[in-house]
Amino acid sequence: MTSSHVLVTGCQGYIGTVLVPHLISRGFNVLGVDSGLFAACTLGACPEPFPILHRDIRDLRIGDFDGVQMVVHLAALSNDPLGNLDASLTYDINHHATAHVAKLSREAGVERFVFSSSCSTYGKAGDEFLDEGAEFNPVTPYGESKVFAERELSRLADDTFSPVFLRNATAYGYSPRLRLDLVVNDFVASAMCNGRIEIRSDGTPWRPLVHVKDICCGIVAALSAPREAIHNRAFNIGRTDENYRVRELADIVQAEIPGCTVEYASGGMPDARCYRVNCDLAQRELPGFRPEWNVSQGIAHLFASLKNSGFTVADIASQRFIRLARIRELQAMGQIGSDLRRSTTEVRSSPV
């Protein structure tokens, strides 16, 4: 199956631009599609060029999908605070684009739809462990969408049309395509560039934790099973014995990046986001799917990777990294309307 054609959406993203180069190097011949808004938010060197769709997925027709035998669905406001910023926004987007693309792909002939999905699901929970058959919780309108699409989705589902859920625990690491809107990155870069870690929340809430190198190995694996192992079935991606308290995210960044100071934010309150969550089944079920990293080495990584980088003070101030501000910024700017739509040339080609 490795010289399958992958249509991946969310290609200049930040799970997307470490994606995308790992399935090439696999045989996989791959076709982008984003709409572009974080393509200039760069650190350090990005992928060799391949081809890209610049589009919305709202916009997509089905000839985009031509020869595509698999689809990669990243695409979608990515966290929280970007689902807070227009409730309305995040269900189209994240729900209602989701299931068009998945329409199409299936209208297509497509034979097989990785989604993209998230831990955030089973939002507040506890400190028992759950599995892929606990019930879904979320707390956020970004959590609430995520379960709305694999509802749709599953819909979908029939002899022909494969979808796969893949429920990414909280991911960190470094991407050419940083997000210091994760705990674990906010931490470092903080700790890094300011010599202190600001914990927002009491510190209690339960969080799993997935590197991002290691999402990327699941959804290979995941187009590479057999079908009767990935048809219409949830994954949850990470590792068991990854499930950490954000303060002891704090205590392990602290360890690995000496002299730095944790400290709570005035009157920080728990957190209502809260989950442990059991990974076993993609680990038994998933063929050659074997998640490496943990946080202390994740986070060795990217406190180098950031220091080859030359990133500096300058690039925590920035917008670039935090992808509410830089939607916010691009709007100030004018370049995208309320819909977080923008003018492209909808046409296939390389990035720059």
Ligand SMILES: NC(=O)c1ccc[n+]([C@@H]2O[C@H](COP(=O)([O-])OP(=O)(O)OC[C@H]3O[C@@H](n4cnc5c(N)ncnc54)[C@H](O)[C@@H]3O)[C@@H](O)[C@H]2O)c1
Given for the second form:
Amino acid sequence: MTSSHVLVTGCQGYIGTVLVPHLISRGFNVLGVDSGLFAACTLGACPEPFPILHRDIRDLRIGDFDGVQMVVHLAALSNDPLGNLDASLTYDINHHATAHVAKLSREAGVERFVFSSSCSTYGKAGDEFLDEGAEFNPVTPYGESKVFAERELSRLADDTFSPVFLRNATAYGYSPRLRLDLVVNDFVASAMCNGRIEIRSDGTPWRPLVHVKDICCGIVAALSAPREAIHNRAFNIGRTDENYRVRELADIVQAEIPGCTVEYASGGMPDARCYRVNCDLAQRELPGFRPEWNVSQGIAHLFASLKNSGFTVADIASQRFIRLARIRELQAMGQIGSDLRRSTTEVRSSPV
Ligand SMILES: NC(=O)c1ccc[n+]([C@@H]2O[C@H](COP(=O)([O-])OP(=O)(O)OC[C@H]3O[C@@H](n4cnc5c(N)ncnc54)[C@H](O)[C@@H]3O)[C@@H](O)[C@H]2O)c1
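Please move on to the form predicted in complex with this ligand, as the form predicted on its own is already shown.
Okay, now the whole complex, with that chain kicking things off.
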């Protein structure tokens, strides 16, 4: 057990909501930071309280890092569709604000900075497996913002400050702050509530998939590994045997949730994002990291969890679990401005 003090940005997101209890159960002292875009968007039982600084990462100050030894940086406009909101916001938050948080961390004496990057940095690739040495080829502002952030963080690495880049595959699985703008989760919710799965591309693009709990295990492994194993290094987080074409994912969901149909959306957009990823390095080099979930197990677990939490078609229609829709809703209600900053005063407190 450890008692390291870890600051987790984006602690009220899809991954953060699963990660924080995972870290606390392993003895980490957690301080969360989040601007609260999805604070109220919970499903099932409310997450246990823990200390949160309700603040935009763009407005963090050096004093916020007092006593912090490690940072897990999750806060971002996460996923490709959010780039449609206003691409400059994606660059501001995912690139420039990430650099801001990292520079403050380094100045404050933080030793390790775990950056939640993405396999979407590989963007438009083909059928070949890509490892960490592959060229970046992002096709969206989101993917490009992660490339820029990685490069800038890498330049900050020195004898006392160790950034590490976890290039997560596409996540899936249950979180009390669910996301339905993730392909597997979308297919499961739609199969369960509407009896149909809708594929919005021609179904051929490759995606690497990773369960949200395995992402959390990867983060713990990166926090716990010897410094020399992680210093200024990138790791693909997922499983090499868990790359699928989108249409294969629909078939697996159909097998787990019998009776649903698979359809192709009319007027579906071509999807340039296609990447097949080798994730062996992390298992070799991060002590104790053994991703355990496969897509079939994750789908069955998600299906059961949605049923247990009383998830219905009204939850799909509510848009609370679709990032872009939720942000537009907050803007329409005047709770956040065009720069996504909240008008409410920040406080250190327990969460919603
Ligand atoms: N979910 C995936 O499939 C996936 C895959 C690869 C990488 N990632 C990365 O992992 C990280 C977490 O992803 P997620 O799925 O939990 O995202 P999410 O959108 O569910 O959560 C992001 C959190 O960050 C917060 N946030 C956003 N902008 C902020 C700001 N300016 N200041 C403070 N807080 C802010 C939001 O309120 C939210 O709680 C992101 O960096 C994402 O790019 C996610």
